[in-house]
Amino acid sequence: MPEILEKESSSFRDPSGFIFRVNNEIYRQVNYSYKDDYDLLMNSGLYDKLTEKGFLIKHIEIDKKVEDDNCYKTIKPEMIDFISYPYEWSFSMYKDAALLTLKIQKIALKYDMSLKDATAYNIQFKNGRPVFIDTLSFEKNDNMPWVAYKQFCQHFLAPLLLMAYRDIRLQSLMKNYIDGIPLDLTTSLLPKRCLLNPAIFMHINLHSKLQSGYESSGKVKIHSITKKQKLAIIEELIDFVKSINWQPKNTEWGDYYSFTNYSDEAMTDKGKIIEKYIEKISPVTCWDLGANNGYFTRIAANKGVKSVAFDLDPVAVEKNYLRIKQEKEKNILALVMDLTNPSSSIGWNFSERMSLKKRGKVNLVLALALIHHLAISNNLPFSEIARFFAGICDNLILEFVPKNDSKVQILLSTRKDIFLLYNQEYFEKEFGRYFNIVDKQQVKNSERIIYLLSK
């Protein structure tokens, strides 16, 4: 097979190098302009220290070049199973990503290097924990203030504070502000009492005013700073981030499995059906759409299937992530996602951040207790739902919830029933345009039916 080379559209801004793919394998070119800093990273012991702790993605150097005149090295980093973005993380994921960035900066300073970038997009989640993926973000330390301080405040402090003190849903502002949430906007949105906190006042409010003053005057006096002073600031930032907490309130979805209309026997039987279907398919990858706390996602993950559990409720996703941390689970990633308005391609030329669909296709999608929400709560016809699923997966395990189910009746209790085609026969007809019905089985003590569908 001939090599198909494709430059990664999200890495064009970095003068130090770029990412490219060859036959779906990821590589990174290191440009000659970054030669001295790359050599310092590799020879100082910093790379070994960070990779040993699992903080930085590992790589190997290989003999492959894209732009010969500009190529100093080509490296092949470890693969990330699924690329996620900050606006899809739970609160604790965001907090752990912020702390990792600061810990890396602290270690780098001890090796006479510093992070020149502190964007949240440099963090991904691998094996249930955050990892730094931008090998070219390190530079030799100087006696100037941390160059990435403003970026850290906009990418990490601002979202965390808004999520904790105003509304957890303000995390979505990172979609609108791809370069980080502006500090003046953060100041205006935070409750006034927050400004009584010295750390918030200094890193957000005062920082915002100084930033505005510089932009209006074009002049700023930068004072030199010692490594010891830099370390003290990083320590203070670590303590500050650790102090930012969010106490999730129970929601309908965060406690979904406590109030489901399934009996214990039905839940057990549903799990057995899903497990049987997963074993039949033997997938490598799985997306669980509407996963809640990941109860059924773990049936796939525990079999070694690389699984992503999506849910629109940040409380459910937070609980899922905290369990992943506690149990040290490696095959499951929990993300916030509204399936009726999933992450789209954004950034320059619509290509810096990938849409959810572009990050597929997967072997298996789980769509459990979901179809009635899509069809009734969101007025989506079966034809549209089937076409969407067909575009992202090869196999589908779907739970059909009939109209007389108590959960459907709740949805219909406050609106007129206009859903004359919401029935099993029409469901099978529309999904049959894209999928073969391999098997279907009714859950014990329930009228719900689990389908195994394949392209």
Contents of the next structure:
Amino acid sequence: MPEILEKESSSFRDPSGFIFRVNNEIYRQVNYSYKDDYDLLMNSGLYDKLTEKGFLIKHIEIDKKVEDDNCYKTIKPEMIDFISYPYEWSFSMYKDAALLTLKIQKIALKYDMSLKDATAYNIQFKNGRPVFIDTLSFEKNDNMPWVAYKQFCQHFLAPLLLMAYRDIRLQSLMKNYIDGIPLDLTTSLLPKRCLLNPAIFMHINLHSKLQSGYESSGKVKIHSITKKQKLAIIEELIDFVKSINWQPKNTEWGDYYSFTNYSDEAMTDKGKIIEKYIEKISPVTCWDLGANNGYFTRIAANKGVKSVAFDLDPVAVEKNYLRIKQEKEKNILALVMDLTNPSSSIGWNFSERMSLKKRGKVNLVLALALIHHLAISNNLPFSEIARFFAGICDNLILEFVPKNDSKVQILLSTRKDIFLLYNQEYFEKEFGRYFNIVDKQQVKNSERIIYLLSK
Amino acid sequence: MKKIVVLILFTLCVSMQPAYAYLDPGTGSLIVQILIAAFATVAIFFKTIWQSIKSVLHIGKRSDKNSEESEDEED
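To complete the pair, please output the form predicted together with the partner chain; the form predicted on its own was given just before.
Full assembly next; the chain just shown is listed first.
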């Protein structure tokens, strides 16, 4: 069978090489123009140092896959289970990604190399921890100031500061600004008291002023800078990033499991049913949609299923990530996602960053206590919800929440009940168009029903 | 202290060099780094003095978490 080569649209900007897929395996071509820097990375001990610490993705060199005169080497990096983007990370994930970038730059400088870019998209999460994935980002250090500093400020400092000091939801600005949040916008959005913080003043306010001041000045003489001074800046940035903290206030969802209308017995029974269904399917990958703190995602993750726990609430996702970090859990990734407006394809040619749908399909989707939010809070008919799930998964474990459930009654308490077709019979009819109902079971001490649906 | 002043003055001295890079680093972004380098050098100087005072007075604490972090950062 001929090999199908597909270039990844996320790597087209870098002249040092590009990423491509062959039969769903990821490869990276190193161009001749990057030869010296690649050899320095590999031979200076920097690659070994960074991979040994788990900071940089490991790769192996393989035979050439593409007939290309520019090709110096072809490498095969370790696979990432699920590609996530900065606008989907929780606050601490973002902070850990920023610190990792700085730690890598600090170590690189000691090996006389430097990062030539500092985009947040160079970080992915693997086995619960952030890892730097762009092997071609390293170049020989020179005596100029750090070339990627502006990018670091726009991609990391601006979102972290806005999330911590203005509103956690401002992270979504990263969707609008593909090369990070502009510093003048950050300045105008940050509270005025932030000006009193010398680090914020320098990295954001002053930086923004100097950017606009020199915007149209043409060629300017630039100071050289020593390695020691570069290291001092990185040390200062590390201390600064560590000092940016966000204290989540409890939200509607943050403590969800403390006040569900489930008794302990019902929670245990629900878990048992889900576990039984997961064992029946034996999935490799799972997305838990509306996962809250990942309580039920862990039933899949603990069985070795590569799982992603999505939730709308940044507090729930933050709690989930902190637990993953603390317990060193490897099979679960927590991400912020609004299912009514999921991540779309963005960037150049609509394809630089993938939509959620493009990052599927998965073997299994968990949709527990979710359907009433989609159908009633968002006025989505069952036919639309079924079509959405059918487009992203082969198997679905779904909890049907009947209309007489107290949670549904709360949703209906302030509005007219226009949902005459919100019933079990109609649910089965609409989902039956896409899935087979393999099994269904009512949760003990509850009106709710868990469905196992397969294609 | 004299050394710090000399360092700052040195930092602010100009060496003519155009910047060629894969990213456009932005002139303002390069200049702000020169200023931050001066600030950071002074900050590190005082931090070092503070560390020495702390170690002399034996008031430095070393929790497990801190040692894990420093291990993470050392190269």
